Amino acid sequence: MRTVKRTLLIAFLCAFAALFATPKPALQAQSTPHRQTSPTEAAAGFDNQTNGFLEQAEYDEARKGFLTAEDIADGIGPVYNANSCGECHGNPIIGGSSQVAVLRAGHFDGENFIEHPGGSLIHSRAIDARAQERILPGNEVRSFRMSLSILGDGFIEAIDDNTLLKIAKDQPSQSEGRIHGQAILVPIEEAPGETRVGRFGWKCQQASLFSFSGDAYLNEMGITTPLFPTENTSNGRPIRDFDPVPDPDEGDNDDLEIFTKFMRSTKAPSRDMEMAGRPEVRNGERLFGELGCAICHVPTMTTLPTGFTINGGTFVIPEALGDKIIHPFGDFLLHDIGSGDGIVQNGGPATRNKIRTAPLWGLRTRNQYMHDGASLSLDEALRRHRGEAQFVTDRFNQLDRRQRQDLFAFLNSL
């Protein structure tokens, strides 16, 4: 009997201690809810309208927002890379992708990789020349990374965690096992203790725009907000002396309001219809299926439906990003191909040499390939991918010269 009443004493103890445990964050996303109406296309164009998220006057407003150069009264630096949102995304409508790659940096001491002093991102420009920073002896990890089309980033947002969960629980039996995306759970800034799968970023390193054009605030143009209220060293040094503005550069967070609307109503990237119906591009997206490159680059997804509310309940998805079918040519997880920055940010040790999928969707308008840019050609940033895309790489080398110009006459048509 007392035995019997110990065991019940346990269980009792345990079932109780269940009830204030607190969950550790899982790569689990609730459950979707019953679609209302049928997905549609989403809106697509390199016109400078809206996707029906703002009116056009609000979205022009808001595009001049992005557009707006900040100064050393407005808190700009003291360390920072551009003076406008603008500045690294503008091809070939604001809001696209540019020529501007920034600069990361670290050690690796062959088990764990060390920021360089001051953090990995080493600014390009400075309001003080004393407060320039350079790469410090000892950082042999380098890497450039390409500014990214933000075009279409509303409907990516608005894409459930569950889809994301599943194409990377489906890659391995569609590569051999060779292909495994890894999604991450990220912060959700402005919901403090909420957790996301990352999506934006090379890294994956932001899954809601409102967090994502706070980063961006802060590390590519050096202006606090209440968001991100810490500004940067120069190196690891404070800049307190290179510093006119006290912190929070912004008194509020309003900016990262105007950026976040201007990327929710921007269209997604469309492609060229004409090309489209070539019988040399339909041939090359054909050999894209078939060599694999669409196993990472997902031609279609379908959004949320409209009403349904994300970023640890501070938005919910309106009928212009709701219910909506697009093509992002992504699968916004992160890969081992062989081409990895050695970076560690928001993924751990095992996220050092993956870079996320670049979406291929707008590929037509970049003249660099890759996440540093230094592939020249498709036919090299193709022959790039190793690791995990080895096998892809290996079906691509044995095309003909044809089979080749018309898998890239389909690329050109994105």
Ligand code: HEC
Second form
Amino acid sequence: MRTVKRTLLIAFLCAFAALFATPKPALQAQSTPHRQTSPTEAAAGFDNQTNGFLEQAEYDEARKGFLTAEDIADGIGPVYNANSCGECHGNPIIGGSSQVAVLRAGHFDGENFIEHPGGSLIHSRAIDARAQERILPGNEVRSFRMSLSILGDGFIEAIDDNTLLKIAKDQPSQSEGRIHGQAILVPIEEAPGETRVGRFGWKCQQASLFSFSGDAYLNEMGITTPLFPTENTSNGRPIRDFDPVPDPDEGDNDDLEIFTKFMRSTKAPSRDMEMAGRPEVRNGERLFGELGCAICHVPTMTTLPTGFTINGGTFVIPEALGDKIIHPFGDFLLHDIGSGDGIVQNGGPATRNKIRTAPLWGLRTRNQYMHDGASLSLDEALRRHRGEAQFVTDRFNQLDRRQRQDLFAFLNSL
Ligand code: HEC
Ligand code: HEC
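Show the other one: the form predicted together with heme C, since we just had the form predicted alone.
Time for the whole complex; same chain goes first.
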């Protein structure tokens, strides 16, 4: 009885104190862990070779898993987008990007984004015509999302939260307050209760490649696993009647392990070395820095030290991924550059019109730009940079023809 009273009193005092406490900023950069080894350049190349995380034979095997087309008997659907990971991640090698875009939709009520019934992802295929999803009336927020490359993503996963938080903190001072990237904390699905700074997906909606694998297996292919055991609906209607395989479609998470191992062992996209040395490309690279592009498209980052544990204790950074210097030309932060799709995922209402800075490594393997793929030239993509990037775009517009060509030559060398 007495303890109950005391607990109540303490709870009351805490609540009272909380009323007057100044709110702590949610995300603050701490110092990066101490390094014992000096960092070296990450393995890069579009050559189907392992970065060293897996042996080459294991890599070839895992790559096959990523490429394996699943059928109805394997659990594909009832609603889905494609039969294998490789179908959307294949250019110029397995793991890259592709022209495949997926559809998202919902409704904005003036204050909040409300997901389309059944979730904002509108699947483009179904194994039964009756289960076909389509955008229902009243869902006026619509957007395509281009497939992203996963090449080199093991290095991105190995970037410390604090590295990203520090970039976000420094941006306003580099741009007189105009640029302020937002980091969001997202759940690590394989470590319930744990979170990390999101970095994968156009909305930074995931932080772990294992989590993303489970998410993609369910949402792109309709295959449920113990990690994501619940099948999607068809526009909110149950799909029981169209689902021949009992859930979870996969009794274990083994496939997710294979996809994750494959992604973690891919090399980073490489520069076009023949172009990189040309004077016009070097001039373009200088302009890229001077204009302010590099404030968001950050050229260089270093991964955490080998042996460091991430993802809520579930992954220890191996030698192949630790202490590595990478050149992603991105900050893995969300920005409002006026191109936003109006869709909220893991980030809350403030992220509605924000998009992750597109990492520009491997840009020369794409011919449709921005999250929706609607920009068909680099010039068009740059002119869509408004909002936080407006002052940079204004400077770009002042370049003469020659300087513009040099900037594009640099971009096409990435
Ligand atoms: C129908 C096409 C399609 C299929 C199939 C597909 N993906 Fe993707 N993938 C995408 C799209 C589109 C995005 C961007 C999604 C977004 O941000 O909304 C993406 C993003 C990703 C990312 C984030 C990459 C980054 O660097 O931000 C990962 C990781 C990924 N997919 C893994 C997989 C895995 C593993 C599979 C197979 C289980 C798979 N995908 C199947 C289309 C697909
Ligand atoms: C305020 C941050 C910011 C600045 C400054 C900025 N960008 Fe971007 N950039 C973004 C974001 C965010 C996207 C993704 C937008 C989208 O998909 O809707 C993007 C997308 C791109 C793309 C499309 C890439 C793809 O794969 O689709 C290119 C190319 C690009 N930026 C080049 C540049 C260049 C060149 C400059 C300087 C002239 C620049 N950016 C300045 C944030 C920025």
